[in-house]
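Have a look below at one chain only, the form predicted on its own, in structure tokens format.
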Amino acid sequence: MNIQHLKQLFTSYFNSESQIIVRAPGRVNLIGEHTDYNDGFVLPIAIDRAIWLALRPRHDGQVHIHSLDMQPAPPSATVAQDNPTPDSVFELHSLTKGSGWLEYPKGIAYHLMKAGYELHGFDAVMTGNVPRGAGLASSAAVELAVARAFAAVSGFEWDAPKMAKIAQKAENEWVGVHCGIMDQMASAACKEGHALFLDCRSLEIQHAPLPKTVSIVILDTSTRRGLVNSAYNERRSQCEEAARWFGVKALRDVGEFTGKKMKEKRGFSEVVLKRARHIITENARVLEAVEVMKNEDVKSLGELFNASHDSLRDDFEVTNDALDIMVECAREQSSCYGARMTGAGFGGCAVALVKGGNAAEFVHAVSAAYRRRAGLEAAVYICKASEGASLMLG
């Protein structure tokens, strides 16, 4: 992001200089898929693609956010403070629900105030380069960037885990999307050069160093998730059914997979058996991944990536043809240690673990192979593990 250009755009729009810059990153989950709502374990990184805000404080309880990406106003437009565009402004003390991208900042404001924070308003220009709809947590990045902005102008201490919980509440209860905590926690609390090992029950975190010899490559299939809500709810229900059979709160409490025992129970669904097998083995893979990363054992880490995708394809059944083709194209490259789908599935992205010096060559080869087999253009990003939500003087 060109910070100077963002500051210039703020000046063009608000006819004054910004005082603060905040950023909050998107994320990619390395391993641990659909484990979050089973009280399990996940291992995301914050990526070096983010949402950015250039801002200055206000003292009248208003928030003005001009999005360069979400509304088609020309960047050279100048708006007087007493005549803002109505679809990008809200009053902190008279919040009402509506629709559109502004609901994310409004939800953050509402739940911060509900948690007891006294908020001040601000003027801001917002932009970002987290692809929307690709499963890289662009909405969480918006939420945490706005929360970081409120902390900066209102003078309260930044507490990353606490802000992540408030952001999750905003998305669950204000926006109405029933997500887990992983996206918000990754955007808030990740550490540069590290993955975030998160226990989704206790919300305890550890920073696990990434092996220095590898690159993380995100492979966007250019397909987007269809029918994901109904399929997501169905799988959640199946996992809950399996947990009831085991007599535990969640599948995270089943130490090892006991498929034979489950099959012996008359009437137990083969589909539910498969769903349980994925969650139980995926939690084990996350725990193993943290250990092999400590030893910089990239070969074993890649094998865990591969096993995770195969489980998501065969047992949890949340891949699609494009994701399977993309993963196959990636695995065929000699520089690839392993690849898997990432996110909810049914489209979106895969993630690959690649030898660091071969990342550019890998990107070219996989893009060409995917184009031939799927007839689609892939968007491919070589990523670095970045810092969570942060700020600088504007």
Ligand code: GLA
Contents of the next structure:
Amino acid sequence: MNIQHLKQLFTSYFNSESQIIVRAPGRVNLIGEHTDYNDGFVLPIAIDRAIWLALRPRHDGQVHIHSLDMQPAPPSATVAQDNPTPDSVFELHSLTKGSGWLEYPKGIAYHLMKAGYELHGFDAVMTGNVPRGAGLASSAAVELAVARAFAAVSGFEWDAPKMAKIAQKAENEWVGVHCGIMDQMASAACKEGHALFLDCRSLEIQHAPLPKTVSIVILDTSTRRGLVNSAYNERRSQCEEAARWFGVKALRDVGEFTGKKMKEKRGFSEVVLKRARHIITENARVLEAVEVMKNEDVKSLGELFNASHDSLRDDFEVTNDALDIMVECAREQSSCYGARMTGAGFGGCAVALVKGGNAAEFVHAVSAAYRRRAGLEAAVYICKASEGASLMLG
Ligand code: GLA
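In place of the form predicted on its own, the structure of the form predicted together with the ligand is requested.
In what comes next, the whole complex appears, and the chain from above leads the way.
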């Protein structure tokens, strides 16, 4: 991101200079998929793609956000100050629900105030390069960037887990999407060069250094599927049903998969059994991944990636053809230790663990193989583990 350019845009849009820049990244989850809402374990990294806001405080309780990506650019540079586009402005003390991207900032404002924070408003220009709907947590990046902006202009301390929880509330209750806590925690709390080993029950975190000999490659299938929300919610209730059967609070509390016992129980469907098997084995894979990373054992880490994808494909059934093809194309490359879908699934991205020096070659070969097999153009990029939500004066 060219920060100078963003600052210039702010100046031309608002007719004065910005004072603060905030940034919050998207994430790619290395392993631990659909485990967060089962109180389980996840291992995401923040990626080097983010949402940025250039801003300046306001003292009249209003928030003006001009998004460069979500709405057309203004017809002239000076319109906004006196005559802002109505969908990019809200009053902190008379928030009402609407529709569109502004619901994310409004939801953050509402839930910060509900949690007792006194907020000041701001003028901001917002932009980003996290692809939307690709499973890279673009919504969480917007939420955390806005939360970071409120912290900066209102003068309260940045408490990453607290902010992640508020952002999750905003998404669950204001926007109405019933996501878990992983994306918000990753965007809020990740550390450069590290994966975030997160216990989604206690929110305890450990920053796990990434093996030095590998590259992490994001493979965007360029497929996006609608109806993700209903399929996601269905998976959630199937997991809850399984937890009830086990007599535990969440599937996290089941240490070992006991399929036989579950089958014996009348009325316990094969489908719910498969969902439970994915969650229980996936939690175990995250714990193992953290251990093998300590020894830089990238071969075992790759095998865990592969097992995770197979479980998401066969038991949790959240892949699509494009994701399965992409993962096969990746695994066929000799430089690939392992590959799996990442995020909620049903389309979007896969992630591969690739031998360090071979990543550029890998990107080229997988893109070509995917084009041939799926008939689609992929976006494949090497990604760096970056820092969570951060503030730059400027
Ligand atoms: C989405 C949700 C997360 C998580 C993943 C699946 O990204 O927002 O909370 O459940 O799906 O692991």
